[in-house]
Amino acid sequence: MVSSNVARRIRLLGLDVDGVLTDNSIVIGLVEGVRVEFKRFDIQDGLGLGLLRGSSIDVVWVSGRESAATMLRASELRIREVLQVPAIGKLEAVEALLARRGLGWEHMAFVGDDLADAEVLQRVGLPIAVANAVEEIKRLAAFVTTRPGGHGAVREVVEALLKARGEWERAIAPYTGSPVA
């Protein structure tokens, strides 16, 4: 559960990629002699991120590895900023991002699953872990999803944030045809 006071402060939702937006699977192979990489992303997570477009919450992806597959999916979802940095460099990258945007740590929620996310989770205003996160990450989280990474966890986070802010009905109205109060 996310409190409305905390949710209203959030201006930036940071998402780890592998293990949060994906199910941790990476398929690597050669196609006509060229290295290719495939990842599995959950379509409900994509729609959930689209629901944030009408809110004051922006999204940034923070990955501990470079991947063309990550950039392809980010482009499809119109994610404007993707940080692909060494896993041990996430804290510095996020710190620089917040400074560039004029935001404090309290304005950011971050969703992680593994040790590379620990330093960021210790600083943000709303630390979140996916259901299949390692125990060390779950202990740092104020909110642990019921869904595992790559299987709707991000959608669950978006829904929890928008409901806590009183913005859920407005966000889904284009899909449900429901009038917005």
The other form holds:
4 protein chains.
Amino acid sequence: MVSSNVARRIRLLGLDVDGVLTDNSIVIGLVEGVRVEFKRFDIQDGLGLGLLRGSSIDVVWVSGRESAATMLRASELRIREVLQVPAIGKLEAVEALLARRGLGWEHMAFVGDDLADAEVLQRVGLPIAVANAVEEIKRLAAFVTTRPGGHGAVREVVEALLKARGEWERAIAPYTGSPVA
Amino acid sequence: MVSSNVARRIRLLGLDVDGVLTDNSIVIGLVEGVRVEFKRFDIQDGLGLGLLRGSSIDVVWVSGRESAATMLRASELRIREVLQVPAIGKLEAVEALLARRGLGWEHMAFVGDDLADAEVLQRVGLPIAVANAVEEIKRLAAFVTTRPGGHGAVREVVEALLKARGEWERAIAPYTGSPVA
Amino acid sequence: MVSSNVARRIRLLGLDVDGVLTDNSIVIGLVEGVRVEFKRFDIQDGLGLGLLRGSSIDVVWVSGRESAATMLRASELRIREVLQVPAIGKLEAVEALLARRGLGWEHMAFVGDDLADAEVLQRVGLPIAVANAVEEIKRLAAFVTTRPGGHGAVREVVEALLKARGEWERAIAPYTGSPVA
Amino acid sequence: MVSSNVARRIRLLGLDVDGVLTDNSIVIGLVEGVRVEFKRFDIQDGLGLGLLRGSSIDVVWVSGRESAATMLRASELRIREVLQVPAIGKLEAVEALLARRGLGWEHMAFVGDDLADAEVLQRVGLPIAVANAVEEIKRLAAFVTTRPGGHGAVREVVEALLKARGEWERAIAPYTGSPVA
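Can I get the form predicted together with another copy of the chain as well, since the one above is the form predicted on its own?
To see the whole picture, the full complex is given below, headed by that same chain.
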């Protein structure tokens, strides 16, 4: 459960990419002599991120790897900011981002799965780990999802956040015609 | 279980694509500078949809995303109509389809997994959710499959429908030589 | 368990492809305007089929779909004969194959997962179903694997066959240096 | 558990590729008339191998198949040596490698899943099998991972090794800022 007090303060949801928006796999091959990398994203996560668009929470992706696949998916989900930084460098990147936006650590939720997310998770107001996170990361989290990355973990986070803020029914109303009882 | 009375009325089976005919994944990468999207379909689902060809039930796919992969698979399974509409827009698209074919909502079964399917499921004669559907969708369904999307959920729906109509043995006879006892 | 008497008679192992050598998925996309289909094969199955090369059992793949991916994998595993026939047409194809090779149905084992394999399984000396086979197929099988297709089912069949024939230790000796106790 | 005495002696970690760094799948298709092979690697394994870079353990990959995908992934993880040899030929290749580096068998740990790894595992100081290894290989192992290949098995091996050597906290310190309690 995410506490209402904490959730209502959140203005920015930061998502690690590999292991959070994906199942931690990269699929690699050589096509006509050029390295091609595929990533597997989850459609239910995509709809979930769409539900945030009507809220006051913005979304940023923070990856420790550069990947064209990540940029393609971010673009189709209209994620306006994607930070692709060295694995040991997320803290500085997020700090600069918060400063640029005039936000404090307490305004941010972050979802991670691996050591590269540790420093950010130690500081944000709402640290979240996916079900498949390593132990060091789970220990830092206020909330651990039941679903693994790439299989609905992000959807679960969005739902938990919006419900804790009392905004869930309004968010899904466009899909259900009227609020679902 | 699907009731015989309801099943015998069905003339059209509508299928959402992502999460129903697939496992909700999209696999994305950049090949020679161009975005390429792969989808994972299930072969047992394909044979199942073939079994419907001898029946009086037609099949239509209704997707909230445009995807070349969807069109390729629909074409090889000889699905004559594929609606690729905005996620919030399935209701209108299906309504127009039924009008065009002179059918009522009671003649339609629909299989969905996510919020974009909610309005259609609230109206069709036989609303079905896959095992991996979100809770809001399962609550609307008269029948929830035991198998997840992309792993035989559609095959299970076809079998349930044809058995409820007493048409299963005849449908599989071409494969078994004589009806299997 | 496979009986020694039945196993010793086998001269030909027939394998359905989708759902037996793969997990029943096809992964489809459009690359530069051309349909591309990927299949997922299992490496442990490949080594298993290699173990048969020193035995008197030949291997044939019998698929109800045409697929370049199937031909590529068959070629690298040195499978000399691949039948790609219509789904309702395996019986005739296998019958002709047996005649061509001067073999009877009792000399053949066949591994299948779906209705298209039913007629062949009703006739072969050793009918085998994978763990993920549909019920109609499992009912026809003398042996059902514990591992699903694409995840070692074929390796399991090879091991069961060679053990029932008392040929396992000799088959794996090249890998272990000396027979493993 | 890995014993501290054995772990402290290790100077070289050898990894089979298929089934250890991957889930044993190969994904094959034809793109513009050319065979393309994709492999699925795990990102948490990648970070794990990075943790070894500050230690005195070097890493070598030893595959029984040639694959461009393997070379691509090895290169981005800065694995300096990759042996792609015939499946029955790993023993000779590893023997030559140890001689070249002036190391003995007791200095090597090796992780395998299938028969092609048997001879090497019978000789190395620390033989390790992944959760999805065949029985013959598990029997040879001093340590069997709980996670399967391609889903964190290599990360688990790295963690077990570094913890047994008392080097874990120092290895992860760059990610955590200070040692995690």
